[in-house]
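Next comes just one chain, in structure tokens: the form predicted alone.
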Amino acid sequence: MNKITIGQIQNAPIIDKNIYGHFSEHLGHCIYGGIFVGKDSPIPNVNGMRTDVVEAMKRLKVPVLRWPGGCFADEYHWRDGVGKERRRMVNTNWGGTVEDNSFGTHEFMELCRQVGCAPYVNINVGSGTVREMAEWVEYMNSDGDSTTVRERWANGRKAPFDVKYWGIGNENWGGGGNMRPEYYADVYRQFQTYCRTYGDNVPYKIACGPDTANYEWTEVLMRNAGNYMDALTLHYYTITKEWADKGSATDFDDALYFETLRKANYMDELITKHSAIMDRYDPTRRVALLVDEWGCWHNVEPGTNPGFLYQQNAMRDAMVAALSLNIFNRHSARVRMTNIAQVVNVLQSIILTDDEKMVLTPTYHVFDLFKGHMDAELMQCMLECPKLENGMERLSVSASQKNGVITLTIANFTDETAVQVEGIHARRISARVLSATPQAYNSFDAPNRVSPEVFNRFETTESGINLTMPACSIVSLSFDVNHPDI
């Protein structure tokens, strides 16, 4: 029997909503077509935002959303993306398209206004200058009358936007200008400086952190700029073979489904010896660390432009999904905020799209059962269950408690299993499973082939629920403790 027991912490980290966040960068079709289709289009639209998609985020209450980039964040220039002319460029990141900024600094504000999440502006440092960034940031939150902000209400809006998050740079150890950790530390105090607080709206300030398992990054920037930031970021991204043949999306044997896992997995190694790095320099935990991009690199769907980076996703990136979800959760005492990449159309997106057509991944089925966890207080979950061949255990699990409601999220890698949840006392339960094998996917001739449903194998016992968990499944499992009789 697998065994879960859930208890209090005691003075719990909170569970940021923002660990929730998603990423849109100028990349394929993830802001054209995916996202924004212009106001004279034909696909249903407010203000050239696609209705479909926007609704899609709304429902599962899309905290924080990452913009423009990324890799084109450091050869992007604001000011090309505002007024009535808008310059044109050639995107050299991804695909050679051209881009022709119909997309930029409104728009981006508009889309957040829709969703009803926080926008995220990821600054150009890589070909940038400390001016450029810091007129933006004057644009974007100043109510004085400069000629800059004339130049904001010359372009349709009166009232600063006052954002919040502000990313000075992006990977600035690669392809953000190849810098040494010492040199971007030193550029990073230099732009925070003119990084500047108007009104009430003091920016929280983000530094490019390291690549996957490079410490001497987390150490050369906590020991010279910690003082400076507010947070710190994390890449990874689970490739299960190689980066010249990173392998399908949807062709794939258990054996490469298990390897996923494990190198997901990667990704609670990675937080905790970064944190530990941080924790030297910052024992209170007053910098966060924030996975602003992870997810699935698949190779891309065979027939598409190598450059868009678009791929299917199937239940196996579905359990990665919540494999790296109950791991964030788990270390909220010091990670604030992750971005899974990207959106729509782009990696491990949580919505396609087609022309008018529009599907639900399973990838986004996971965001939307395990949204309970939203600003809830961390539980603990002591978990006994059998070790896969791999070294990783067959389950992974963590809990939450808000306004007298805990939330469980279970995943299941393996065959069906029975599993013991003890430590909670309620009656009032609610669940749903999503659940499929490793390969099953969601097209557009069949978009519910994944899709979450009301889970009822479970029984209540004095200590807590016996349940049943289908192969290759993750349940989300509501008790309200307010209502233990009932």
Given for the second form:
Amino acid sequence: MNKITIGQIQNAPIIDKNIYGHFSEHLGHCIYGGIFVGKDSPIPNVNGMRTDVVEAMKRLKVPVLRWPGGCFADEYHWRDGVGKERRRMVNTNWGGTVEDNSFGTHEFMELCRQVGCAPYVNINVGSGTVREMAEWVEYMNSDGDSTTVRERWANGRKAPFDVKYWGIGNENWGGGGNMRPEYYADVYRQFQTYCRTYGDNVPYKIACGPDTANYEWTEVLMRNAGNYMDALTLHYYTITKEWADKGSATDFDDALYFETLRKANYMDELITKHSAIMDRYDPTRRVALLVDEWGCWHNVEPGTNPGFLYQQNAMRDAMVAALSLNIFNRHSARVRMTNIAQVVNVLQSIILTDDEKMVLTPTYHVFDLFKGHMDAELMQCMLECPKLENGMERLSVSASQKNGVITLTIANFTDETAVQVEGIHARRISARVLSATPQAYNSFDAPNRVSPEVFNRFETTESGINLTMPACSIVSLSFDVNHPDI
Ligand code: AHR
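Please give the other form, namely the form predicted in complex with ligand AHR, since only the form predicted alone has been shown so far.
Below is the whole assembly, all chains and molecules, this chain first.
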């Protein structure tokens, strides 16, 4: 039997809605073709943004979108992407394609406006200058009558864009300059000085954080630059096999399925250990730990450009998403934003497109099932369940409450099983389930093979609810409650 006991947490953290954030890089067909098709495209669009993709993102209430990279950010010069004449460049990171910069600052802000999300702009530290960054911040946020602001006016935008989230470099321990932590900490301190406040828009400054288990990076950054940052951002990708041959997105056996889960579950240890270092320098948790790149990184689909990172998305990916989002929720006292990589057509996408066709992936549906957690108060969730052979618990859970409604999300990684939930008196229950074999995926020909259904395999009890979870499934329950026990 599996048992989940739900309770209140004293001074419970709020699960920041930005934990449900996304990432869009100039990479493959993420921006071009996936999001932006241009005003003259036969694909229905508003100001060049695909209507189908924007509508799908709106339905998820995407809270924040990171742009323009990734690796691309550290080679991006923002002036190339504003005004009538756009400079062309070769995207050396991703497939050597020609980047014509037709999607730039104003287009990104238009995308965020249509989606209704906050923009998160990642500036160029690796090959950019302090002045270039300072002028981008001024261009976006200032209301003063300066030459830079006049440039914005001339480009058709009078009011400041008021961008809050600024990432200062990307993976500066690697592609963003191969810096040592002591050096980057100093560079960060310098850059952030000139990331100015305009009006009442105080920029939220995000420092490049560690790759995976580089604890030394976190230690040095917190020691040398912790006082100058609002957040430090971790990158961790789930790679089932190894870098050279990561494994197929759809063709895998049970052993590889459980190995993927084990690797994804490592996120919990990473956050715990990086947070413990941060706790020593920042016991009040002023500085957030973000995870602005995460997700499954598989081999590209056969026949596609290896530099485009286009991969299918199966129920296994959905399980990884559910596991990861439950981990982030549980760490929400420190983790305040995450951005799955990447929103359309790249790595673990929520949306795939092929010319005018669009399909929602199983991962999309997980974000939909978890929406109730956004900006809700974290609840305690004690889990008693058997372990899998790979050492993980067979279930993953998190719970939250907002306006008298509890959201409980449970992932069952293996066979059908009964789950007893205690600690709540549930009324007006609504529940949905996503369930399929780990290999199942949605294609353009069969777009609804994996999609959520109403879930009714439960019964209420005096003190909770008993449910039967299908094999390889994710259930999201929401209920009105009264809490006589609390
Ligand atoms: O998301 C793909 C790439 O992975 C990003 O550009 C980079 O930051 C990371 O290494």
